[in-house]
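In C-alpha cells, the next block holds one chain alone, the form predicted alone.
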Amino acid sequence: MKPKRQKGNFHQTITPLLFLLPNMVIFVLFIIVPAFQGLRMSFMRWGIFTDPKFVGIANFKELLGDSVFWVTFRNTLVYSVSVVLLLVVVSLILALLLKRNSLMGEKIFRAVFYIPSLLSMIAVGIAWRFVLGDEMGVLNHVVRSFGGDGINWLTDGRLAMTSVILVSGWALSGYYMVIFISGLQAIPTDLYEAARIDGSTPWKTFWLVTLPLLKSTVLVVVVLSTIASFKAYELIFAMTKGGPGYATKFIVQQVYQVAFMEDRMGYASAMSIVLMVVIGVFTAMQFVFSGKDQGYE
C-alpha cells in the first residue's frame, strides 16, 4: 500500500507558482502566442504591406512541389543526423576523458573544450570562414607553403557540408560534454569497482556499466542537439551563406530569405509548421526508442 502523499500549506504551494509565473509568462509570450500566430498565418497568403487571405491548405500544397524546399529538407536531415552522432561520439569521448576532479589540468581541458560553446555563432563561423576560406584561407595557405595546391573547403559541395558538420561539432561538444560529466559522476563508483574486482576488462566495463546507466544522459543530449542542429542557420550562414549553390542550404535560411527577401510571410509559416512537426516527430522517436528501459528510480 502507498503512503499517502502530504499536501503542502498554501505557502508551500503557492510560492513555487510565484517563482516559475515569470518564465511561465516570458514562454507563452514568446513561444506559444507566436506558434499559433504562425499556425494562423501558414494557411494564409499573407505579405507585410499586403492585407492577408485565407487560402486554406494552399501553402502546404505547394510545398509539395517547391524542388528548392526539398533540397533544404534534405540538407537539414543530413546535417542533423551526421551533427548528432558526431557530438554524441566526441563529447562521450571527452566526457570519459576528463570526468574526474582529482588534477588541475583535467579542470583546464574542461574549460578549454567548453569555451567554444559560449562563442557567438557568427564570430565561430567567421574566425573558421577564415580558415578554411579558397584564397585567403589559414589552412590553404599552409598547403601551398609545402607545395601542395589549395582545397575548395567552402566552395566544393560536399567539402562545405563536411566542413560546417565538423565545425559544429568543434563548437558544441563541449557544451555536451558537461552534461555527459554530469552523468557519469551520478553512477556509484561501487558498481566500478565491483567490475574490476570481477575482472572485467575497461571496454567491457564501459558497454555493461557505464553506457546503460548513461541511457537517460544520452537521451537529454540526443533531444537537445537534434533540436539545435534542426534550427541551424547562424554558423552555416557566416561559413558558406547556404553555399555553393544550395548545397549547405537548411530550412530555416530558406524561411527567412521566403520572409523577409520575398515577402511571403503565410508561405514561409508553413515551411515553419512543417519544421515544427518534423522536430516533433524526431524527438518523439527519441523517447520511444531512447527512453523505453530507462530506470528514473
The other form holds:
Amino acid sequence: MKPKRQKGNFHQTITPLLFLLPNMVIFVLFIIVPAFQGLRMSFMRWGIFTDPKFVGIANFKELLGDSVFWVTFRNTLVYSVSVVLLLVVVSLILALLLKRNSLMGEKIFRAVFYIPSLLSMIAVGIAWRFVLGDEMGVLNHVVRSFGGDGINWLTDGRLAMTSVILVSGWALSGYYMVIFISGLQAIPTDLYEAARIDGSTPWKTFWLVTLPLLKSTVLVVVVLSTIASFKAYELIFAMTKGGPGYATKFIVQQVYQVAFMEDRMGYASAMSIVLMVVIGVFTAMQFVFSGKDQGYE
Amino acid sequence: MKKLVLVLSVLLLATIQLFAAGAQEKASQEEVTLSVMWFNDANESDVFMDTIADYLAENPHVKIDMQVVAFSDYEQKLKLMISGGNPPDVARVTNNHLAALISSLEPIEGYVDDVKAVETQFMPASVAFAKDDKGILRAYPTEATANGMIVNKTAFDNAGIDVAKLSETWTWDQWEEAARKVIAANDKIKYGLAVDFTPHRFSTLMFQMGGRFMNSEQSAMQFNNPGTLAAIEMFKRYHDTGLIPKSVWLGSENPAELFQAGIVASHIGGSWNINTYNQNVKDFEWIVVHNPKGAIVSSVPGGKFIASFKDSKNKEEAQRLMAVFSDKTHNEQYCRDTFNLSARVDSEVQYPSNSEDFARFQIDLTKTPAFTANEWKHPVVNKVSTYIREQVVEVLIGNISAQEAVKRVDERAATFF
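Can I have the other form now, the form predicted in complex with the partner chain, not the form predicted alone?
Entire complex below, previous chain first.
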C-alpha cells in the first residue's frame, strides 16, 4: 500500500518556497522568458532595427541547406565529445591524486589547478595565443632556439582544433576536479578497508569500488561539461577567431556572426533553438545511459 | 481704482516674467551628464577629454560619463543599446559602423543654422559616409583614414633600396622584387608583407588590382570580376611563396606586432598605425610609402565620426558638444595629438613629426576612385564582410579556388538584396 504523504504545516511548506522564490524569479526572467522569446524570433525575419515579420519555418528550412552551419555543427560535436572526455579523465585523475589531503603541498596543487577556471576565458585565450602563435609564440620561440622550424599550432586546421581542445581541458579541469574530490570524499572509507582486507589491488578497487560509487558525480561532470562545451565561444574566438578557415568555428560563433554582423536575428535564433535542442537531447541521453541507480545510498 | 488695477496687473505680469526667466535660466544651467561611448586605436579617449576641456570649463553644468569599449565588442554593444532604446548621448563611430547604424542617428539639421555650410567644412568622402540614403547629414566627420603601406626603412636601406623614391612609381612586381632583396639582406626579416586580417585591408589589394565588390549601379554584388580574382590569386601566391606570413590570416596573429618585432618588411595597415608605431617602434626606422600600382593606384578611404542618436537622452547638449569638438581649432588639436588625418578641408594640422608620412597617405587618397568609398558605405558589403574574409581564407588554405570563393560571396550577398 502506498504510504500516505504527510502534510507539513503551513510554515514547513511555505518557508522553503520563499527561499526558492528569488532564484525562481531570476530563472524565469533571464532563462525561461528569453528562451521563449528566442523560439518566437526563430519564426520571424527580423533585423535589429527593423520590425519582425512572421515567416513560419523558413529559417529552419534554410538551415538545412546552410553548409557553414553544418560545418560549425560538426566542429562543435567534435570539440564537445573530445573536451568532455578529456575533462572527465584529467579531472578524475587530478582528484584521485589530490583527494586525501595527506600529500605535502596538496592544497597548493589544488589551488594551482583550480585557478585557471576562475580566469576570464578571453584572457586565457589571448594568453595561449601568445604561447602558441606561429611567429610570436613562446613555444615556437623555444622550438626555434633549438634549431626547429616551429609548429603550426594555430595555422593548421587539425592542430588548431587539438590546441583549443587541450587549452579548454587545461582551463576547466580544475573546476571539475573539485566536484570529483567532493564525490570521492563522500565514499565511505570502510568500503576501501574491506576491499584491502579482501586483497583487492588499487586498480581493482578503483574499478569495483570507486567508479561505481562515483557514478552520480561522473554524470554531473559529464552533463555540466557537455552543456559548457556546446556553448564554448570566448576562449576559442580569442585563440583562433574560428580559423584557420572554418576549422575551429563553432555554432555559437556562427550565431553571433549571423545575428550581429549580418543582422539576421530570426535566422540566428533558429540556429540557437537547434543548439538548445541538441544540448537537451545529449543531456537526456546521458541521464538515460547512466541508468536509474545513481548512488550508493 | 482702474489705474491701481492696471499698475498691479503690470507689476504682476512683470513678476511672472521675471520668475519665468529665472526658472528658464536655472533650467538651462541644470546639470547634464553626457554619456559618451568611445573606442581607442591608441590614446583617442584621453585626447578627446583634453580637447573638450575648454568646453567643459565654459559649461560647468556639463559632465562627461566616458565609457571606453574594446573595438571588437563595440558594434555589438552599440546595436544592443540602440535596440534597447538606451543609446549613449555621443559615440565615436567608423564609416563601417555608419553603414549599419545610420538610420538610428539624430540628424545634424535642426541643431545648426545652416547644415549645408557644415557639410562644406569637411572632405566630400567623409560627408558621403556621414549622410544617409536621403542625403541627410547624421554625424560629424572627425578623422579621415587611408589604408596604405608602412615599411621598415632600415631593412630596405640595408638592401640598398631607396624605398621612398622607389615607391613613387612602383608596381606590385617591383615591390615583390624589392621585398625579396630585403629578406635576403636582413637576417631578422622573414617576410615581405603583413596585411591586417580584415576584408577592409584586403580591399586595398582588390581595388589596386582593378577589382570591386559590386556592380557600378550598386544594385547587386559583383565580387566575381577579373580584378578581384587577380587580387585573391596574388594574395594566395604571396602566402604560398612565403612573402606573407600565414600566421596573420590563418592564425589571427597581430600584423602590427610582427612589424614592430622587425620580422616583416612592409605592413598594409592605415593612417591610424602612425600613432602606435611612433610609440612602440624603437629598434628601426619606418616610413609610410606610396601604395604599389596594380591596375590602378588606390588607397581605401575611411573615417571616424562623432554622432548622437535619435533616442539619446540629452540630444541638445550632445549636438552642441559635437559641433564644438568638430570645429577647426578643436579638430586640429585632436588630430595633431592623436596623429590622425583631419576630415576638415580647412585643416592645417601641425604634426610634431611624420608630416611626410601623412602627406603620402593624402596623395594616395587623392588618386583613389570615389567608388571605393561608396562600396564600403553600402550596408550589404558591411554585412557580408566577415563571410568574404572567410572565403579568402578558404582559398589561402587551398580548400576552394578563387573562382569558387567569389561565386559563394555573390550568392550569399544576393540574399540581402
